[in-house]
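The chain below stands alone, shown as structure tokens; this is the form predicted alone.
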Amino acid sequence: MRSFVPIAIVVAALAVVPLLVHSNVVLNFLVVALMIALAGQGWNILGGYGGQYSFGHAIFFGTGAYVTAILQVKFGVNAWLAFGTGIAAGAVVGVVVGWLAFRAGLRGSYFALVTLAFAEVLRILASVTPITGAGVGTLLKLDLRFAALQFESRAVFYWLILALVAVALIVTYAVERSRFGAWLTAVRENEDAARALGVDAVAVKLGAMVISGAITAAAGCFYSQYFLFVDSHIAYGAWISVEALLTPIIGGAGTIFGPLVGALVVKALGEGALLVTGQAPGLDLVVFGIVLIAVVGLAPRGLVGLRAQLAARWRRARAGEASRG
């Protein structure tokens, strides 16, 4: 239990945040920040674990947000039964589009592009199938119950996309520290090395597929259920599957906690920009560009592989002090 200490510091430490800062601005941006968080760390276990770089995560976030809002507009399903369904919804999309990749032996930039390709096939079927409301998209109805999944708050959204994160935390921590989570790292090394070894890489990579859609349709269904309105461009758009890439890239790929700090801190220099240089379309976009051309030239390893790398520089030199005093 003492492994997960760190884990219950950050998440008890941001727990707090609402009970100290009560501007809804800025709890908004926490909770959009933390949901982007959420998707990012189903793409690390894929991307960051695995290796294997996505381009379309909207695949998994987009099915999470309609099957969560026409679950409960199009058959009346409780809000609660339908969240929980967009999140399985999620991890059998990542079986389908997982085993068709896989099998056909696709890695690297071929995988990347198909997933691509699912994310924009699945946008123009949403735009034009009457079931997601076609081009105007699914509204929710305005139900402030905790029933519907709905709050008057937005603290209480903030503490619910902060358990998921948790939750993400560590399941994250889990794959890291078992079986699975080596056999996954040794398919990002070396994957015909591995398959040598014994290690049955379409099912590992297959295993995380799902993983990773299970967590980033929990984002897409926290999505529908605070801003009640989804359609195709938000469900399915580039938007979601370049913050779900960059964040774990910024913040550190492969770690347990670079998804989290990356989103973090992509968020606040978007908003910061555009608070400094007004609403001009595009422009986090091109913060987002600076800040990643910089991380992989001065971090490769991410914010956190950064911290790391200082203290252990550090610890270089009050040893090499030590040694000549």
Second form
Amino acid sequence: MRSFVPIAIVVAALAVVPLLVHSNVVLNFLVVALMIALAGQGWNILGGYGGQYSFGHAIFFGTGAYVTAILQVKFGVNAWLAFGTGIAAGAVVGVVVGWLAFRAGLRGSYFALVTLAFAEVLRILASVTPITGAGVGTLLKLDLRFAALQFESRAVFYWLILALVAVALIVTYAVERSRFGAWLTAVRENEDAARALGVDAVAVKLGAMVISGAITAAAGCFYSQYFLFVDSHIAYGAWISVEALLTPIIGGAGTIFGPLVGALVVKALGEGALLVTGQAPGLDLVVFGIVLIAVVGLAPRGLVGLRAQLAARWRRARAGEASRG
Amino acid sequence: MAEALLTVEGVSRRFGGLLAVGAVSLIAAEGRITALIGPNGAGKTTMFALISGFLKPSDGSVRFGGDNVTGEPAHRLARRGIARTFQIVQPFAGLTVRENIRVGAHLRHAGRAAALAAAEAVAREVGLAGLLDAPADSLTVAGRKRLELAKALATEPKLLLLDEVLAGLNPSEIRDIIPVIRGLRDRGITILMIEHVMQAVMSLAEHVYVLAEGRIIATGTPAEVACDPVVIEAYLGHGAAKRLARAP
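Right, the form predicted alone is done, so what does the form predicted in complex with its partner chain look like?
Up next: the whole complex, starting with the chain shown before.
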């Protein structure tokens, strides 16, 4: 991807959907898929570009969701301000978790386990602390006003989450081209070699944590505004950690469009499975599992990478034919 | 004697009960090529790790260009102008040659275009210009050694630590790369090299240190060191120097 043009085309194409489709079911499906894509875009910065596989991105999603909800319900803060604070809180939590994990030199599966542990600890804390509503959760008041960041029309919510996804796409593109991005992929490929070339690996990984945390937290903030309810299982549950890492891996980790493609495909397959079988619980997770195995086995660079993979195979086949003929 | 760019004084490093290097002192003179040789397991690569900040000395000091840099982390030393290559090459395997070198170039060039241009210039200097878009993991051994050199050079170092860049190359590849190293020295880069290929040490180095069992056992010009009985014994065993001298 050499310029902003592909991003502009994809976002514009997605933006016209509510003008053509008025079904609330379809719009609701797309809103949730885009929200998962956003969470995955956060994971993609740290995991896809930085090679630091987090199993606990619920840390950020939940923090964003809770901060947005609690600030409004308990402290009467304006919804927009609460939303922004939720994103900032994700960045701050990213620094804290990153500092603890990377200063201790945790890499690979140790880093994954520590993030998983953080998410679980936060989930348990949130389920017993009064300020989060403990086991009951936090309910936001229905208040369909622009100032309260709530909208009567699904379409407006759709455009809001699409705008956030678009910002994340641009951030990813900027990272990919920048010095920071070059250092980040260098750390992913070989941390010692990167250090020898003057890369402060801890600082670079912390930077990735901050961006990653902020983006995934934005998905959590959106969740609270859209569903007007959050509890510890939603906010810090394993489901979002899993979806945040599955979508980029299936779509193509370390690519700009990977999380978006992955989220749309995975969500469509999951919904399809539920429709066909009449809402058998847990079946969408089985579908995720099958898709993941298929992608890891057949297209290790994800669906976005599959295109290049197939093109290369096609060229080889053509070359083979030409040499025979 | 030219001014010392790097001064190592009494540096030791223990791993538990094992003394890997003990009280080693050496100097890399500015604008010269200095070689560090010695039998396998002598502690040469450990010395490089200590100088380049991948290991902290248990004892002793490292001074670089007048500053005490003992125990500074690798990335900060790279910023000061110390670059190293690895004996076991460490390419960024998933990236192209251009992207590999670009990582090093970014140390002095923040912008993408400037870093890419610098990377291309370095690739030309080490003879990788034709392979800029090849994936790093598709290179031959000789290509990987050149890439290792190119990455380090892209950081625009004052001192270059070369850890066996000639190992694993065939004689014609060695002949090709020796002028490249000499060219680097000629444009002012101070070089400290670990090398087993004596042909290269004899033709390149102006000063040689011999390390054996973690200690400097001899130092001097390549010719002096090569006929030093202590050095011969370190390589060939006790009494070897005498037997060689008796041989017709």
